[in-house]
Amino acid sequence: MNSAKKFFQNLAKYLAVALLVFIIVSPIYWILVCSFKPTRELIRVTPTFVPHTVTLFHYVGLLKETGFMTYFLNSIYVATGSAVLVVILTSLAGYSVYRCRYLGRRFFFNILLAIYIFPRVLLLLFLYPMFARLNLVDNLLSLVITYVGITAPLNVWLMRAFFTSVPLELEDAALVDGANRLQILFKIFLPLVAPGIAAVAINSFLMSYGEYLFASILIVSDRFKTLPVGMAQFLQQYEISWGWLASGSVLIILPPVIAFAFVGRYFVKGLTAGAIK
């Protein structure tokens, strides 16, 4: 009786995992398959799960006839710039709120997370007039500043969790040897919390790379549009470029996939370590 019960419990677990994998993988597979289908097969009433004819027509048209590469480079610039600034600022802030002692330190740490109380659309009521006065509307720098402000508070909290794992004795020994705070941070703490830095960098990159709301409001001209906004142009009133949408979606996911291929294990390790502190 117990063996039968255990069998059905394991079967239910495997079925649940298989269902979850199917739900996650099937949209990716469908987009990938559609990107290689010719247009006549792509718009057929009866779908084909394996393309009868494989073509690169949509990829060639996407790269030659649209501004996809401009959108792609803009997104990479904005996401990379945001990630670099967030890593630098959150490393300094995380060390400050955990290791340094000064008046208002705890209040400063708590107020950082207050930004998430407000809906993001309300932030535009403040950000847009400010950027307009600074002549930063329709400028990629405005997106970098915005994304740093949005992603940094949560990442400060994450970095603080990693700094708690570093023994206090290491810092005390370095202070006795004459090291200053910046030397302790860069030579002792940051090498020890490398998984946390990877987690912060990837998290910031992904949140900035796929953001649509602020990019659609703060950017006006076509040459500064990012991928989410640029790809939305393929959804026209009377015609939808399904082939370009599918091929563009495949190309869009390449940078995150490549990033996870190199530092994904540090990202997972970082999130796990930060969760138990």
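None of these values were measured; they are calculated from a predicted model. Numbering follows the first chain given and starts at 1. Whichever C-alpha set is largest while still superposing within 1.5 Å between the two forms counts as the rigid core. What changes on going to the form predicted together with the partner chain:
Once the cores line up, the CA of Tyr14 ends up 2 angstroms or more apart between these two forms.
Core-aligned CA deviation for Tyr98 between these two forms: 2 Å or greater.
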Contents of the next structure:
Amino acid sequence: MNSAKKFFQNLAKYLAVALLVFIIVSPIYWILVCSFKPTRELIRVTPTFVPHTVTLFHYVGLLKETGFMTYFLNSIYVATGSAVLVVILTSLAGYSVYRCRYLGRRFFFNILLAIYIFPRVLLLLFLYPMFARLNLVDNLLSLVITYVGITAPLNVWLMRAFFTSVPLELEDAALVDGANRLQILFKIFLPLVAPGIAAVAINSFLMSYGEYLFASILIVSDRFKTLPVGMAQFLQQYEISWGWLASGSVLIILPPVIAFAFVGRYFVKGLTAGAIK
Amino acid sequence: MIEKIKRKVLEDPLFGYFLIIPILVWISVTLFYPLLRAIYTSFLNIEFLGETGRFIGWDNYARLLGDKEFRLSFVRTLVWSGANVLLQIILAFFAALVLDLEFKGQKFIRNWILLPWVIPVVVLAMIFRWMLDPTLGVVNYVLQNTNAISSPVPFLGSVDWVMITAIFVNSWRWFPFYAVMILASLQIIPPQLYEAAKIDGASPFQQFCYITLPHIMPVLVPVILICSLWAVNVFDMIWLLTRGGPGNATQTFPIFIYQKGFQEYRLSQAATAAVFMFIFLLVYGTIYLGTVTLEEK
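Shown: the form predicted on its own; wanted: the form predicted together with the partner chain:
Next comes the full complex, this chain leading.
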């Protein structure tokens, strides 16, 4: 009786887990499988859930015949640049709001949180003329500047748990030893919160890497397009190539997934700790 | 002595200001400058991008509120956001409850549940447009073969279906994010509470209502607020799935503003709608700011 009950409890548990995994994985599985199918198998009326023939045909075609590599490098450039700048700005700001006491600290923190309420389209409407005047339209720098602005503030929040967990005594001791505050920040404090910095880096990298709205307006010429825009465009231009769509999707997904595999757990930790006050 | 130094560590206002100035300068340029320009422009009559325009007071606002297309997009925004929040919180709750169980691979799944969030929206939109296609899509194929439906459903092609489809796709991307946060709050509930409740003969449902819910409320409230603020702001997903169509069936605020600004080039009207959206979010977000307090050391 008891063991039967236990069996059904376990069964229910694993069914729930399986359902969750299915919800998450199925679309990704599908695109992965499709990217390896030859064209005639792709457009069959009865789809195959496991490919009958495996081919790299679409990958080769995509890399050879489209600007995929150019878009890809642009995206990596923009995302890396944004991530580096966001890390610098938020490390400083995080130290300021979490480790220093001064008048207006709460006010500044609230301003950073207020980014939630800025309609992105609004920003775009007037960033475009601003960049035009600065001669930065059709320049990847305009994307970096924008992405840092819209992703940095929230990342300060992501650092909270890491920044508040370092004991103040460490800084005291260093002050006694005669170190100045900048030395303490860079040589003692920041190395201790490296996981928090990794969380911020992956978060801003992912947001900048996949951003579409700003990239679609601020970049004009093909050689500066980032992946999301370039991809969306060449798929609309001609008759849609399902093979390219699938293989392109897989290739776009790859860098963020690899990055997440390395430091994703820090992001999860930051999110987890940020949720609980 | 130690106390004195501790105070020195904490209280060094100049250093604090010095460190926060770079980010403040940056967001002044990229966030506050566009906002001020938008407010200014909403009082001008720039009918076409590039004109200087003339001050016309509140005329743009009056015109906007009288515009049926705008009013409809407001309603759509409410429907879109409300449904997204509801669905995402339900899915996140389910996921969090599952991930709170003990099973093999639990640690792994707890991190990788964020997979949909890791993938760029463009890719998701393309994948789902393909999968949901009436003729080539695998979803329609499966549904027809299991006799769930008799003829293919135009998930993104019909006015009746498009909104609900877009809501599901968007929720699929975002729910893991909130699941992680809700899971965090589930894990700090002391297990003794459940044991005590069991001894007292409380049913699982009662345990949920009287132990689980009260404990996750402090997290759930800000999560719901963040979730709704982000839902209102969604542009990429809707645009890439539907372009606001068919008809105007998925034309929410951001889509409306984008079309006015970058397709019709009516800058003043776009700015007015954007300022309206900002005020809407500001009113809503004030509640959010009230719930998040800066932790004291």
